[in-house]
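Below you'll find only one chain, the form predicted alone, shown as structure tokens.
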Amino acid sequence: MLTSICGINWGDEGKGRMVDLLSSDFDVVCRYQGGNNAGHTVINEKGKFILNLLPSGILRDDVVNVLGCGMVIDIKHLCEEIARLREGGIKITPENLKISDKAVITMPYNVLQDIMEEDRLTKATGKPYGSTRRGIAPVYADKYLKKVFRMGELLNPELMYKRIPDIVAWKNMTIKAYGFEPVKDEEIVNYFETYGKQLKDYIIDTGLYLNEANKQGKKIMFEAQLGALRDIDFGIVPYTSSSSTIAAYAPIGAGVPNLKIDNSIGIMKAYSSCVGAGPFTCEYFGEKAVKLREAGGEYGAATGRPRRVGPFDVVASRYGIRCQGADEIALTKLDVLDIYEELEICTAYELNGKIIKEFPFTDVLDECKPVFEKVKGWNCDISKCRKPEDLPKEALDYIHLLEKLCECKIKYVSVGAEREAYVVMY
């Protein structure tokens, strides 16, 4: 069985701790994609934490992880997010995570590049693309230009410092052109000392681990960073991440390319937020995003920055489930709603004068303005909501007209942070 954890929207629908959720019933967890530029937050009964490289399924000791060959890996942040994670009480060991031989490696030049960038944008246009600056572009822009250096490099490290002179001399072109001073080959050597070696024996061929994973009947699940609409391809370019977020690559990411995915389940907010720049039709400001922000908690895990907030937006997510091919919908965080009367739904958009309800190609999104339509909330606690006949009329009223104008079934609904409250559906 194998069954994808995707996000619909603008990423951060709270992935991850519907993942730790769902991960009891699954042998192995692996991240196919990204790397440490977003994060999810879990609370469970040994605490809070912000995993941004581990897949969730690291809190649980019986689940097998896996790094996936289309992640890219910043090693220092690894090793630091495995002290952390050790230090909460979290058992990791080379039997409940491993780490694809063929993962890219994001290097501190990578970091440097992304920082450089930006901050020449943000003199030369004002508009920045909103990146996290942790080398994601650089690093994936490297893989594809084939000078990169891969984890399992790590296990022949003589061959692999060979290497490094001609690709340091290389970057070193485009880091003198931006005015900084040049990477010295010692400081690479360093780095893959420093922290390469507390990684060799996690690393394997994760290829081969989960199609013996799959042939004997284990339930494996695809863990997505980021959503639909910060895919490569299909999401709001250029504000998107480097990778595929789609459900469909998680098994060239994993590594089984020969393997389908059995489950598509899309992730969504009972409401809409977005970390960074790009368009972002349906967004509240002034008061109004004030208080849905503090409401849920709306900062970005990865870099504290805090979240674009707005309703529920049906456009981008109808969108989003059919770019996920989504079976089955677990809608997040519907108790930050407990504090409205009334809630607003952006059911289409405004388009030079005419409505549409086909979410739009990226360059004319800036021109669309949000078409609101108001539903009544409950205004009641509904943290302790176990079963839908606990809810109350008006929630589960919000709950099915989502799933009529998303075309989606919803399965599961958080209603808190903690690891047990939530309703299934059916």
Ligand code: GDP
Contents of the next structure:
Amino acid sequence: MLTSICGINWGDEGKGRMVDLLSSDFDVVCRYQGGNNAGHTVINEKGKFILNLLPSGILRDDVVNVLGCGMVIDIKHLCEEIARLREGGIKITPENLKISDKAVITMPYNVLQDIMEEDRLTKATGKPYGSTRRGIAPVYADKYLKKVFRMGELLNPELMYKRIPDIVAWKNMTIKAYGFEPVKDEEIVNYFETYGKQLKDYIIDTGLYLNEANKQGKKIMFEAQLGALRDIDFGIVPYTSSSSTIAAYAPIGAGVPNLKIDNSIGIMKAYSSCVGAGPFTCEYFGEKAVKLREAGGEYGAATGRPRRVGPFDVVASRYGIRCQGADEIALTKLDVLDIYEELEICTAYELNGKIIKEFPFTDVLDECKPVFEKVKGWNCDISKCRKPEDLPKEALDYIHLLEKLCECKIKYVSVGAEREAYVVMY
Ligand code: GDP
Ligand code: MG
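In place of the form predicted alone, output the structure of the form predicted together with the ligand.
Okay, now the whole complex, with that chain kicking things off.
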């Protein structure tokens, strides 16, 4: 059985936390896109962990974790992340971690390119893309230019190293144009020798592995990084990631394009948050923003950047649910709204005096104004609630209203960051 867990909003919905919870029923957890720009915070009985490249299933002893072919892997970062988790008592071996031979390697010069371009944009336009500066956009661009190294090549270094001089010469044309020091071939050899070697035993044909696992009746979960609105096609371009974050891409990015997803669970936040630049129609400013940001602890897990916040956005969330083909929703961080006597929901956008309810094309988003409606809050601590009956009436009303407005069932409600802090609604 194949299940996908994906983000409905702008990311940071609590996907890592929900994968950590739901993975108890799964044999395999697989990341299928993105790189170490992800930041999933997971808190469980083993401690607090921040995961950038590793699937959140790595925190369970009996789950096999896969880094799929749709990913871009910074091998230095991966080695450091593995070491950091091992220090925290997590077991990581080729038995429970498998890396696709077809996954692309993020290079140090991709990280440099990302920084050079964000800085150029800042100077030239004052409007950088809000990149995490970890080389993700440049390495995906190189992938489509077919000028990358893939993980499987690390198993055959002689052949791999022969390709270095030409790729480096080509990349240096760009680096020099930005006025930076060119990269040397030896630095690249050194990168592969230092970090690639440590990862050799983990590299396999993960598509074959996943097909076998599926045949044996194993339960496989696909874990997305980032939300629907950061998808390279469907998101708020160019303020998106550079990969497909949507569930329909999961079988491809995992390496099993022949298999179909049985269930898509969308992770949706009870309010809105958005890290970095780009249109964010429902945004709160001033004191209103500070209050919600502090209550939700909205600071980036990967970068520490303060996240922009706002109330729940029906227009964007309905679009996100459609993009993800979500069968059911896990609503997260409902407890953050405990502080309000009265809650706002963004139910529509206003564009040039017209009310719109469908998410518009990106270029007009900047001119859209939010339409807020008020509902009663519960204004009490719900973090100890474990059953629907435990929740106050106003909280249940809020959940049911979101279900109605978004046209999707809410199955799970999370009321705290800890593994057990959740309610199953039906
Ligand atoms: P992800 O990138 O989608 O995995 O989400 P992040 O980890 O970046 O952001 C979610 C943050 O909210 C993390 O710090 C979690 O520990 C925390 N969190 C997740 N679910 C809940 C919840 O239900 N309530 C509260 N208060 N915090 C939560
Ligand atoms: Mg995150």
